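Single chain ahead, written as C-alpha cells, the form predicted on its own.
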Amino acid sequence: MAEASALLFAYCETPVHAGTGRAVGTVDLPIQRERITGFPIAQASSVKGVLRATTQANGADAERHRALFGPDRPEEASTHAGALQVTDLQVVLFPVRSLAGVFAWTTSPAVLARLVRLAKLAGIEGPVDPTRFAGLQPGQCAVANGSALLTPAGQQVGVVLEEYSFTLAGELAGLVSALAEWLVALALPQTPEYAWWRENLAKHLCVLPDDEFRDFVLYATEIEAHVRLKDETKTVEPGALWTTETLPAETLLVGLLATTRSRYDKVNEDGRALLGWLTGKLDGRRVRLGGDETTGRGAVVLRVARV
C-alpha cells in the first residue's frame, strides 16, 4: 500500500506525440487516448521510463533510484518491486484557437473532476467544486472577469473558439479564477522564463460543457504530413507519405506518484523519503516525452505537488 503520494504535472512546451504505433484511420501515427473518453493520455509504462531515464544517479543515490523503479537488469528484475507507482497523465488544459486573446485554455467539469479525484489521493485540497460547473448548457462557457478571450457576438459578449461560439456563464467567472490561482499556484513552473504563463491563465482559462471539451481534444490536435525523398531525385518515394498526431504546445497533464516503502535490503526508507528525494530530482525539470524528440517534439516541464 502506498504509504506517500504526489500529482505530477507536465506543461508541454513543444507538440507531443506518445503514439500507439500505426493505425488504420484518417491518421497514420494517432496519440494515446483513453477507450471511453477519447481524451488524450500519456500511458503510465512511458511516463516512468521516462522519470527512470531522467533520476539516474550514482552512489547512494543509485541505491536509492533501484529501490524506486528495480533493478536495471533485466535478469535481477525477479528480485524486488520498485517502490515507485506512477499514473497515466491525463489532460487537464487543452489549448484551442480562439478569436480574442489568441487562444483559450480550456478545460471541463469532467476532467476537473478527476482533477480534484486525484488531488484527494494526494493530499491536496481540490481547485474547486466540479459540481458547480454541471450546470453548464450546451454552448455556453465559463471565463473570469475581465477574460482576453471575450468578443462581440451578436447582441451579447461570447467567446468564440475556433469556429464555435458560447454564450457566457457569469455566474461562475469567480470559480473561473479561483480554479486559474491553484494551477498557477500548484501546475505551472515557477521560473522566471514562465512568468507570462502564470500572470495570464486567469484571462485565457476557459470552461466548457464536456461534449464540447470532448470535441475539442478530438479533432482540434495537430496533424502533420511527412513524406520521404528519393535520394537521387529528392522527389517522393511511392507511398512514403504518412500523418502523425500530436497534443499542441501549451497541453497541461496531471498524473499521481505513489511510493511505498523500500522492498530493495539496501536501502531502508518509507515511502515518504522515497518520494521526497524522487520530487527533488523531478520538480522544474525539463524532459522528452514520447516520439520524434529528434525533430523537437515531447519537451515537457515537469511540477510536482504534494503535502
Second form
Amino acid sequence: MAEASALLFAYCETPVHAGTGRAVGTVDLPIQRERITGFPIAQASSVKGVLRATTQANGADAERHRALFGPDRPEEASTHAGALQVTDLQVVLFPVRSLAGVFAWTTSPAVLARLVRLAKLAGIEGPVDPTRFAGLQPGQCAVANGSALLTPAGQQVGVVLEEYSFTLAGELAGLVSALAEWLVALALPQTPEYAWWRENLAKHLCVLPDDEFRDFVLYATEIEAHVRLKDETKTVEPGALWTTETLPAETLLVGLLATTRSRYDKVNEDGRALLGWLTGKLDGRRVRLGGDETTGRGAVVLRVARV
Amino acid sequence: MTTLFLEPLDVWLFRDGRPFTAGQQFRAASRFPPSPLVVQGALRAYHLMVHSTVPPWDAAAVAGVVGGPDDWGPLRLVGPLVARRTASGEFEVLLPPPADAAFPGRQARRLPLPEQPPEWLRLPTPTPALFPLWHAGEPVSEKASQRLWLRLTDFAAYSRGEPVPGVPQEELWAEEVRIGIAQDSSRRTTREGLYYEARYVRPAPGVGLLVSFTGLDWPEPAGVLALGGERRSARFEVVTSFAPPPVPEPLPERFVLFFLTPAVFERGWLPRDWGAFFEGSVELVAAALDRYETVGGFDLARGRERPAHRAVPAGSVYYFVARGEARLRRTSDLPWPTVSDWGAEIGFGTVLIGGW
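Return the form predicted together with its partner chain of this protein as a structure block, the form predicted on its own having already been given.
Whole complex next, starting from this chain.
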C-alpha cells in the first residue's frame, strides 16, 4: 500500500541476537530464521519496534510519528492504521572466516535476486542481474579481480572459507566488482570511520552457490556458552549453563520501508513526505536491535536508500 | 478487468476466527489462503490511499470512492486462488484439496459416484435423497493422511475419474512460528504478561495468490500493498497471460460446482434457492463437503470486528443434473463465476465447473 518505498540496510557492528526465545535444537537460544530457507532474519515486529522507539519525538513531530507508526496506546490502536509498512530484515552479506584476507563477505544468487526485487520496489536499479550467477557450480565462487581472499589451492588459485575450498569462476569478476560498487554507494554507512569498509568491500566480497551459502548461514554463526554464578561461592549454579546464537558482526541486512499518506486526521502528509522525515531520523543512525543490549549485542548502523 | 499475482516479501498473517486476547490466549493462528474479504479490503484500501486523495477519516468521502463498510462499492472480484510461478514464467493455479477425492499414494482420484441412485436408495421419501459418493461393493482406497492440491490443468482428467498427481501442501507453504513481546520503551524492559506467539504463513518461493477484479482503476503494473494482519507486505504484479478455462454453455447434463473459495449460504450448506444461480432447471444429486469454516474480518471503517459467518469450505463439490438446457447466471464479466448467498460480488463461492 505504498506511495513511497526505500531500502533499509542494517550493518551489524557487534554480534546481534534477535532471538526466538526457545528451541528444540542443540542451541538453547537460537536466532530468528526463515522457515523455508533457514536464512537469518530480524523479524519485522522487532525492527518496527526499534524504529518506533528510535524516532520518538515531541511537538509536531510527535503527531508525524503517530501518523507513521500508529497510536502508541493499545486502547487507541483501532482509531487509525500507521502509514508505515516494515518487512523482515533479510541477510545480504554474511561474514565467513577466510584463510586469506581474514574474512569474506559472502552472498548468493538467491539472496541477490531478493535484493534486486526489493530494490525494484523502492525504484532503485540494480545491483546486478542475479541470473548471471546462476551458472556457479558447487565448489565454485566468484570474487573481484585483485581480491584479498585469493590463496594457492594446489596448482591453481582459489578461496578457502572455514575449511572449504572453492575454485574461481573467473568470468564473473567484473560482476562482483559492480555489485561491490553498488553496495558501497547504497548500503554501507557513509561516515568517515567506514572508509576502510568502503575500500575493502570489493576485495572481500565473494558470491557462493546458494547451497554453500545456506550451509554457512546455518552452521557458521557464533555460538556462545553462558553460565550463571552463585553470588556467595562464585561457582556455577547447577543447571545454569546455556548457549546463545548470534549473527556475527559485519553482517549486512536489508528490508523494505513503504509508506502511504497519513490516515491520522491531524497530519495531512503524503507517503513521500512521511518517508522523507523518517529517512532524516534514521539514515546513519546507530541503534540497538535484538536482545542482550546491555552486554554489547545488537549495535547496528542504519542506512536508508531511496530515490 | 485486472488480474494480480500477489506474493509475500516475507511472511503473511491471516488470522482465523479464534480469540487472541492478552492474559487468556497467547497464540494467534493463521489460515491460508485468506478469505476473499481480506483481499477485497486490501485492494480497496490501496485504491483509496494511493489512487485517491480523499481524507481517510472522512467516512462519506471514502464511501464515494470505494463504497461503504456494508457494500462493496464498485469492486467485483474473484478469488483469491493459490498459484505459483513456473520456470517458464507462467502461473499455475492450484485447486484446494477436493472433498470428493481419495488420495492413494501421492495421487488424487475422485470417489466413484454412481450415475443412477443405487437400488437401496430408491425410497418413497418426500424429500429428494442425495446419492452417496460411493456404494457398497465399490472398493475405495483408504484415505491418505495428507490431502493434496490439484493443478488446474489436471482438473479435466480428475473430473473423468482418472488418478492425477497432487501437490502436497508443504510444497506450497509452511507455518512459521514467531515469539513476540511488548517492550516498555521508557524502561527498555519487557512488559509483564505481553508475551505472545503468532503462527505466520511462509509461502514457498514463487507461490502467491491470484485475484481478478473489475471496478477499480489500477494503473501500476507492479508495486507493494499491505495484506492481512500486521500490514504485512505483498508485492503485486499485473498478469496478462493467465486465462482460466471457459464456463461451458449450456452446462453439461451432469456437472459439478467445485468451490475454489468459501461460500456463505443461508441454509447452512444449502443456498436460499439454487434457481438464483441458474437459468433452467437443475437438480442437486450429491455433495461432498468438509466441516464449516468461520469467516470474520475487521471493519476498518468502524474500527471493530465484522460479524462472523459460517461458510462452506473451499474444496467442496456439489453434483448436479441439468434437466434440459441450463446455464449459470453470470453477474459480471469476470473469468470465474461465483455462487454464494453472501459476498458473491467479492469472490465468495468462486466456482469451477466440471463434469461427472
